[in-house]
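Okay, so here's just one chain, in structure tokens, the form predicted on its own.
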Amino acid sequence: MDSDTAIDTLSARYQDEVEKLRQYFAAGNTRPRQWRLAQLDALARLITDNESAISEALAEDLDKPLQEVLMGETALILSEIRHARRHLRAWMRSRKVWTPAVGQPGSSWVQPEPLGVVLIIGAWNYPVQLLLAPLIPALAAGNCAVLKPSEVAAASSALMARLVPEYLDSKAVTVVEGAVDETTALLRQRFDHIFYTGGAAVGRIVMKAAAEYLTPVTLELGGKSPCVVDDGADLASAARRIAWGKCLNAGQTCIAPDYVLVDKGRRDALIAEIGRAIETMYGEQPLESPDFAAIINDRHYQRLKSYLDAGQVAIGGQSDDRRRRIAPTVLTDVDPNAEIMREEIFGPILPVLDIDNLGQAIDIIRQGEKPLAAYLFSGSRDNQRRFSDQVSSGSLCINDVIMFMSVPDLPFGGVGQSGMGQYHGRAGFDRLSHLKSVMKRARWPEVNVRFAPYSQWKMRLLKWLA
């Protein structure tokens, strides 16, 4: 069977499955708050009952350390569930808005309502969290969902395909495994929202497919998240936090610091501090550390190895072909036009570039696409304010990296090429709801000013009311 025939066959099957979900949604099964709470509770049990299985799957896919499973996958999901549970009643409530004089007598409000059937396409770098975290607001908002885990993280995909039907309402949530053919066939279906996490190239494909039905999309993409260390930063603290953020999941994190811009007079001191931080965390032989993850597959491993020659190796540079590991590496003297400075690195390789001042750093950042995250280490409130005002990014963190993900009420999402749409907390609930505008008018008294026949005094009165 050729690929086109296979996609046609899959598409027909998925059409039936999506239609069943749509009928279940249309019957009103997912609207009650108790159903939503029950699904959130079931999702929490899925995580807590299967912590060992999840850890084993992530170890098989990424050799992910147990604590990183907790920090980057399970704990974040459970935190988001608790937050959604706590606030669901308030999120679902109608939100009254002001009605001007021209609309009186009457009242107006915004009423959240579920969208319908949502497609969620996960990513391989955090294959559990990036599949289930968008499902939390989807369920909280009262939607049905189709989950498509990444085939690149095969063990995690198989585990999610087994566990989700065991715990969640199988008439409302389904899992589709597979690769390009399956994803292509899914994207032929009519969904009420598509939520995609991954690279920009596939993001464009998703958006084109969504345009067929004018389906709204949330795209969580990525980009080159810059990290600036100014002349007043605490170098020891900055180095430790940068090293942790860059080495987390072996750098395979969409909001990892991608490159560092540092005052030229402090470059060598910063690099020395980064080296000490890496040795403290991973020992003298990081490739042997049980706390350091592997690269997901050989294609990405070979791509990252090719970057090791992009500059002078100041720290690291070692690799292990058998286990697909690359030691935490710092590069200097990198050509700003090299591929490593054009493409998202997505690995434990950190270019460090000299700058003369904060203004130059801001200019460098603004010459590229808007990043998913931006980081500044500075003790100056003026510099912090200037950076925040002048650098556009999905998220911004001052004097740390990545930690904004721990705040459920901070919306997460990209801007420009790094994505569109935000989720987490109420932002996710609103994103996966339709905020319907409602106005209710009283029948009396009837104000005749808007009705024909028109006159000069009616126009004067309308202008005054407006």
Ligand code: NAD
Given for the second form:
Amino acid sequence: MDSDTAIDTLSARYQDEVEKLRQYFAAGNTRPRQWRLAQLDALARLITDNESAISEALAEDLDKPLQEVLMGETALILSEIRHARRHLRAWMRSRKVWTPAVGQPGSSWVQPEPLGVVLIIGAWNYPVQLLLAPLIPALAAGNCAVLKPSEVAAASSALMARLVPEYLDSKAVTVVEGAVDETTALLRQRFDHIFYTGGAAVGRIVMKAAAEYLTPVTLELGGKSPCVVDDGADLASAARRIAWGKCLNAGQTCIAPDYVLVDKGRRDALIAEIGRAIETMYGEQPLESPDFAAIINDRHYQRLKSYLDAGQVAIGGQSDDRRRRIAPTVLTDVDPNAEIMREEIFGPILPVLDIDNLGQAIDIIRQGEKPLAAYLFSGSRDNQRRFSDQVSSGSLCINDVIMFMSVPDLPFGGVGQSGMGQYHGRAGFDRLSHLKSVMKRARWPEVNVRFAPYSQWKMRLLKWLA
Ligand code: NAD
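Return one more block: the form predicted together with the named molecule, after the form predicted on its own shown previously.
Full complex below, order starting with the chain above.
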């Protein structure tokens, strides 16, 4: 069977599956708050009952260390669930808004309502979290969902396909495993929202497919997240945090600090501190460390290896072909036009570039696309304010990296080429709801001013009321 025929066959099958979900949704099954809470509880149980199976799958896919499974996958999901449970009643409530004089007597409010069937397409780097974290607001908002895990993290994908129907209402949530053909066939279906996490190239494919039915999309993309260390920053603290953020999941994190811009006079001192931090965390032989993940597959491993000679190796530079590991590496004297400075690195390689001052760092960042995250290490409030005012990014974290993810009330998502739409906490609930505006008028008294025949006095009164 050629690929087109295979996609047609899959598409026919998915059409039936999505139709069943749609009917289940239309019958109102997913609307009650009790159903939503029960699903969130079941999702929490899916995680807590299966911690070791999840760790094993992530070890198979990425050799992900146990503590990184907790920090980057399971704890984040559980904290989002707890937060959604606690606030669900308030989020679902209608939100009263002011009604101006022309609308009186009357009242107005915003009523969140579920959208219908949401397609969630996950990425491979945090294959459990990136699939289930968007499911939390989807369920909290009362939707049905189709989950498409990334085939690149095959063990995690298989585990999700097994566990989700075991724990969740299988009439409301289904998992479709597969690669390009399956995703292409899924994207032919009519959904009420498509929530995609991954690279921009596929993001474009998703958005084009969504245009067919005018389906709204959330695109959680990536890009180069810059990290600036200014002349007043505490170097030891900055170095430790940057090194951790770059080495977490071996750099395969969408909000990892991609490259560092540091004051010229402090570059060598910062690199020395980064070296110390790496040694403290991963020992003298980081390739052997049990706390350091592998690169997902050979394609990414070869791509990253080719970056190792994009500059002078100040730290690391070693690799292990057999186990697909790249040692934490710091590069200096990198050509700003080289591929490593144009593409998202997505691995444990950190170019450190000199700057003369904060203004130059801001100019460099603004020449590129708007990043998913921007990082500034600075003790100066003026510099912090200036950076925040002048650099547009999905998120900004001052004096740390990545940790803003732990705050459920901070909306997470990109801007410009790093994505569109935000989730986590209430932002996610609102994103996967329709915020329906409702106005209710009293029948009496009827003010005649808007009705024809129009007149001078009606015009004057309307101007005064406006
Ligand atoms: P990926 O290869 O896992 O692809 C993502 C999804 O797209 C998968 O489910 C895959 O099946 C599907 N897909 C792949 N090719 C397709 C095609 N031709 N047509 C239709 N569907 C297709 O993930 P990736 O793109 O390698 O992910 C890495 C990127 O994701 C990085 O840029 C990273 O920054 C970004 N990312 C962003 C976030 C975020 O939350 N913003 C999180 C993680 C990763």
